Amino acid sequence: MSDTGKKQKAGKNKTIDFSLEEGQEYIDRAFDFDKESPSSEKKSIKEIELSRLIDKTILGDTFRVLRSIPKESVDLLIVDPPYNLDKDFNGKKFRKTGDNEYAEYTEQWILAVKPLLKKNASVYVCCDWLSSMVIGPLMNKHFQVRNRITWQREKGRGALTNWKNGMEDIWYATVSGDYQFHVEDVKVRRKVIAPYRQNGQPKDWEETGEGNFRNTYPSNFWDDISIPYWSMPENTAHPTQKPEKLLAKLILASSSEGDLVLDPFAGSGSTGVTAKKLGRHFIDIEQNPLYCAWAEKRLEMAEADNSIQGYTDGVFWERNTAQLQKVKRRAGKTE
């Protein structure tokens, strides 16, 4: 299509949605697994030196790539597998199956990633309410389940014959009883509606020019997440993109700077980008070349801007609050 025939985006629309031809320079930056490990024989796949894989978007089939990653090298595993739904991922169609078939698929990737995890590694697996019933028991079978996080999606289609799906789950587990959890790094800053004072001073809250706030310990219900939308720089045309803010909570809670984060179903690279912004190493695996190109574009953008929407001053803000802070700062007002 000629430039004049292209549909023009609105001026404030920051969505990453270029074609593979337009993004050739970015796909060239990805680690093409078939080129680097050309043998098609599954039994001949060998481990690749970890230094060649770290901080890379790897283009390839995740089950083949996982066999090349050195054992016990991963500190944190974040998995956002295809939900058990009919979904078109840029021409790659995932078809809904029965629970038994989906369970087999899930256990297949669990068995592939499990040997790669360190003894003190943590695991997070994203799912919707329906696939959660299949994934939960399998997580309990292979790991030590610690919790099930439920987060609120403020977007979604309504339903005429059922309740609208406004929630998703994240299963949290560890390989053993030895694991990291940095609760001070994932506190949520919330407005104080009825501030309590002791000896005339705020008790467990902070008084600012923009209001009264308290840094609270996080629960397993998250209502402060915004789905990426068209005016956010992190937004892409990927149909199931996870917010960087959501991933930042997982990464900060369950890893340290310099640790290695693995995402075997990387999509447009949200895990790798967020890990990079937070000083972690990453390995992102994605089979779709276009999504790899979008991921590499986002990694380039992170070099110039490592901010994460909704996470500022070392705390996570309630939805839309941090944006208000930025507006007031630009107007010359300070806390």
Ligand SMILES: C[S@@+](CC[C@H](N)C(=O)[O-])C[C@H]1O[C@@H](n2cnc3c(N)ncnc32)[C@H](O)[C@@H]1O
The other form holds:
Amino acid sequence: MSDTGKKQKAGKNKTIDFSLEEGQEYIDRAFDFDKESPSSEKKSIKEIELSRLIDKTILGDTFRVLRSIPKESVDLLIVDPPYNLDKDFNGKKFRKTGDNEYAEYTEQWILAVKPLLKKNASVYVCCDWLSSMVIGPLMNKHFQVRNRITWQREKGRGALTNWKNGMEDIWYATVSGDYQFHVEDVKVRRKVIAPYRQNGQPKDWEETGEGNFRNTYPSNFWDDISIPYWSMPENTAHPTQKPEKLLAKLILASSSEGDLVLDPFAGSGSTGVTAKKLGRHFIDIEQNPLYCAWAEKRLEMAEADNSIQGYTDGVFWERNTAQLQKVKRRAGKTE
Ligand SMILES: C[S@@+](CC[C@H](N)C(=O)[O-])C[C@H]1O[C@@H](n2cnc3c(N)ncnc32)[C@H](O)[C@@H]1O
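Form predicted in complex with the ligand, following the form predicted on its own:
Then the entire complex follows, led off by the chain already shown.
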């Protein structure tokens, strides 16, 4: 502990964890929705010009803010809603409810975002296995479901009376049959286990100083992404932060440069930061001022460094393999 009573961070700990007082300059950069559209004028929320809402964090209640976004303006929707669990988001508590209540809540935000989507828009919704049972059927009701991605992730303690939860679902859907999917932009670079040669030459793989690699088309099982942790510059103290590498896959596959990405439950701003790094516009909505400040800090950092850990040279590297690349670059060697 320091003499100010604050916990000291270990030297290499990069976690963004400042207080609201310390981060005043960042919260000032966010768009304060209640100031712009006071709740006394609740019934008369009007559309706000898109140029005022994009590329910054919007502080406000998503159910109010969404009503002000122009219709059919969004190319890609990424939703990481509160899962149906007891969770404290910096003082604002989400309480676990029954399936029916959670379904009502889910349908409420789906109905709020649906009119904002372009006809060729894509939608991704994150959930754990339990929320997934409620969210999946509602996705099917409102959109054309195309897949369910399983993200294998390491987090949390083991459960003594159940299997430890080691995965999350990401539902993938589109508004219509007209949609973008850029598979070449989301290839995964994997180590070749049994390198096959034809006429002495590698068949569909590459020989490098670090081993043999092949760029493969991605499947709906993702085991190459870790959750953000203390030594990663993207890490914040948000309790349920998503990795930029995961968002980069969604954004690259389902949008183009200059498109608009919407995240109605933005947390620490991972969607907006990744969208910015990849040349997309974004609307990030978050109710908590402290999380908005952290998001704005990350947006500032993205101006100086637009790298995404685990995504280099236009491919997604298997866990830890990109580290080898980094070491090699530092040593001044290139492939
Ligand atoms: C699961 S977290 C999202 C985390 C985010 N993907 C990230 O990478 O940091 C859900 C977020 O939604 C916010 N939230 C919940 N209800 C909200 C509402 N009605 N309006 C705006 N934000 C809300 C919570 O404060 C929380 O930060």
